[in-house]
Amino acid sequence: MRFVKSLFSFSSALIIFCGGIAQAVTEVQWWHAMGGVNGERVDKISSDFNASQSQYKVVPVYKGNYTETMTAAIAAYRAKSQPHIVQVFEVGTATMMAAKGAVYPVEQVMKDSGEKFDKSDFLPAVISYYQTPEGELLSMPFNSSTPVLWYNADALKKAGVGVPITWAEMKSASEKLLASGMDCGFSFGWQSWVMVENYSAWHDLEIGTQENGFAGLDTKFSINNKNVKRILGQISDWSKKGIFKYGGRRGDSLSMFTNGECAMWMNSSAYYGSIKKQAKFNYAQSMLPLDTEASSSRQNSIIGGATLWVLKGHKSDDYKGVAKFMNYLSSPAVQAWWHQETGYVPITKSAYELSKSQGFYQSNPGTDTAIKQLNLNQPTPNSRGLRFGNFVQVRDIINEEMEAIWNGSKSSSNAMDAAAKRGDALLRKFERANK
């Protein structure tokens, strides 16, 4: 009798154990670069997806800033310990494309997994950046933004000036703002992205040959053209009067705007959450100013931010989970929530329309500025974006040379000539390594 009971107990345990195996959850590792509040939002998206089904569990892991995250993923792939998904910023696109055999194009992932995927719903200005010449989508757009002109509405009202539309008006408005008691007229962050890359696209100016690198690796920089040199030189002259103040390469100058020091600030639309939390004044955003000496009309701005790349080397069933998560991530409800919370643009037309129907733009005027800028005109070869090898390092070079302009050690002409020459050397190095 004892034997029968023991056998029964063993059989019951075996059934429970086997049932546990049958119900095992497949983990999907997602390495990302979203710190702080945005990191918490990434966690929420993941946990909500996990709660929506029982087969897969997305595990988000913060790996540091964009450069650190991409570098960690590449090293992990070489060590055969790579995640399923890694978030890579837009300037890392050429590097990821060159990682032959490592990348599983997201469009192919969706197709192989049998998941529905409507590529036509994505905003053209967002999706075009991450497609092959044949139109295949390489990575899933996630956090896309573009620089806008943030302004202190109370300060402009006090100074009796309207929102500047041109660079000439940026100067005159800043002079009146200084006269009214402001410490500085304007500043900007992510200066290479805002004042070289987007300034060029906004005025339909070439950033580099070969369609800004999209048409071939044998590209050369054009950032030392007369218009870029002139506008940076003018801003340097204005800084001597306090019209412009430099506050750092990335988002370091945010506090100069939110604490009321500078009345205007050019940087990513994705600072919406931070400005909403920190600013103690009425603020709004408008389109980037037009340099009428460079162009008579505005073209379109280009995106920043990052996409999600899928890495090869995992079990086929894992990628079914990846595909399901990508579908969830790009759904209208999730994208509308992400857009409204962060200021990143919704990656699909459906999410944009949902935000409109929810009254978000009516309640928060100006928050669709980034979307309007990106879709202002059909992108040209000069305004589609950029795809340069080693551009992470090139941006550091551009930043160094721009800082030499601000501190007066170089003229804008000499600095941008040096930036182009040093950048071209890195382009040739990348070309040789990827022929």
Given for the second form:
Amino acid sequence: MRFVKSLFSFSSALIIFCGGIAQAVTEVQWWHAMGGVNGERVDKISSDFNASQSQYKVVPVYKGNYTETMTAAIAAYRAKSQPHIVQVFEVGTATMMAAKGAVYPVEQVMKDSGEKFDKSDFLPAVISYYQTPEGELLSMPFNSSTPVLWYNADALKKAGVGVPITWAEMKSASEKLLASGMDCGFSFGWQSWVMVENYSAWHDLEIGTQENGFAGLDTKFSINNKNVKRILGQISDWSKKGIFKYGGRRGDSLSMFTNGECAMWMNSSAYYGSIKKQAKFNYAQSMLPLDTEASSSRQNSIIGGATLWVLKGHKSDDYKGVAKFMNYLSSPAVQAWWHQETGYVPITKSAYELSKSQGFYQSNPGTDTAIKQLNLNQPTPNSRGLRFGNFVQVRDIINEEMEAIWNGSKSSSNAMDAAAKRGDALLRKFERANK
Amino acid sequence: MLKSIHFNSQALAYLLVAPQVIITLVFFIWPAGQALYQSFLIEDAFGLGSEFVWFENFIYLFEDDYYGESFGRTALFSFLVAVISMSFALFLAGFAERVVRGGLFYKTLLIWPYAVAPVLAGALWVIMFDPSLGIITYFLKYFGIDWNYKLNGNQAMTLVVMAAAWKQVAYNFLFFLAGIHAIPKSMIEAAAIDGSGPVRRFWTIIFPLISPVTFFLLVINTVYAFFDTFGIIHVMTQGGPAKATEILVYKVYNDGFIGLDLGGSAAQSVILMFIVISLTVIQFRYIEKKVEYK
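Now show me the form predicted in complex with the partner chain, since the one above was the form predicted on its own.
All chains and molecules follow, beginning with the one already shown.
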């Protein structure tokens, strides 16, 4: 009996001892919003990094969708139990930027820990979104994408139409598609991002005053301009004939494209992985259509997706691990792999070049559409991106008002005026709280 | 001489009530006080800077048309949920009482939905009524009804009301059944001997006699519709489309946790707190006296 007892205490001592050794590895908490297949890829990146060295251990934690992840991190910060790294989507950028005391700018993290960091290798269209007016990079781009036009090549062939280049062609092509037996011409998801924000940038139209919010907090929305109103009004008219069909917010309408209901779908290039898995037809992507009534040429599209923000409040040694991980994450090999698997754009030029030399774009034509769209022209103040406070809520407002257009309860003019007015009220609130 | 035992010091008495007092302070008074304080602040999301603004958050709310609309919507929602779930429950309880064979079996089945968590109840209804995958959507098409609650606000409201009411029927059923059981059989038998039929007996004897139960359930159901339906709405519609199902408690969540407007959200929860307090006061002070007890 005594023997059993001593054995027991010995083994528990051993467990405690071993636990002590495990503690010696510095853990870096990474909260992210990548569910499903992309979540597995995030896990792979982390475990590959952990295997590459023995000092630090990155622990990825899935915290729900983008909104949930961001609010969880903020709540954790208030309770002083924040993660080291949190993935925040692009619309949360202004909120994170304003939180100067809580955010550890990633460029500073790299400098303080002595890690090599070559900012010039990053794609301008990607990092300009996340820089201060002085040019300091605040967060590490991770998964960036841009909306493209996905199309069902088989359906287009059957209807005898080419890939639409303009909005007028979107209509005529859809009419032929409907005549050839399709249920609907086209649909889109993330409608505020695709049809308001990117539509504006693509035609070099202002989204808000003060350079889309980049130049100051005293900005106002200009999304109720005549071009946005006109195109949304037209689409609403088209929906009566089935040319356009609304399928819900975010990516809810993906199934309408992959099950062959709608022949074209405008949404993020990052649906590449899902479409590849689900579509039983030949598909491809092409650039967003041009609205010739709004502009004679295409400008450039803007990014969406998320970046990794570093939060303050941990030991300085932890941040060395953070810096190492950030370097690993943005290395050409990891980025090229991530880009080719997911359809997110590569964030560095060398990752882009690597994908090229690997022959990825040759064997998968059209997969460089997103990066071409982003680099089409030197960004103007209208097409650099946007930086509005409370934009998470504003997106919901725009969603609501657009839904009111689609269900016919409001004209596109009334809906966009209301969206701008309600959005402005939230901008004033944000300005007030972040003086 | 009458000897009364009493404790010399009052300390023991205080000690004995202390746990209850502490629980109340920690879990009720303190958070409520925090909410009240927060409602006077305008603060950024991270809590790095804040400004004391007195009633500005409240003034903003009362000037906001959407808040007023949400109030009206919540009133309609609660009314529909309470009326539908209570009338169904009363109907079922009235019949379950009369079942002779297998009564326990039916009663168990009827109580079952109460064990379903709100989120799961919502998910069940979403699966049945999904605009593109739902089985009921499929049947509705035969009747020429274009069902898409993701776009149509009235349909969305109908759906959340049905789900919320369905979930509460079991609870109401249980109380109504107990209430009917408590009525002395002799009264009902006497009425039967006098020649009144089951329907008349229900309306002239059973219904008036269970009025305390009905009233109690009315308050409980209103509070349920105000607060506990959050999970159902969160799963089914997230307050959409275009705010059609955004009731007050969902707006608190939306503004506070999604929008990170903590002051405005706290102001809303303070208003909700006063609504609950007044509901409770009405229950105990006013109506309870007027309800006929046997």
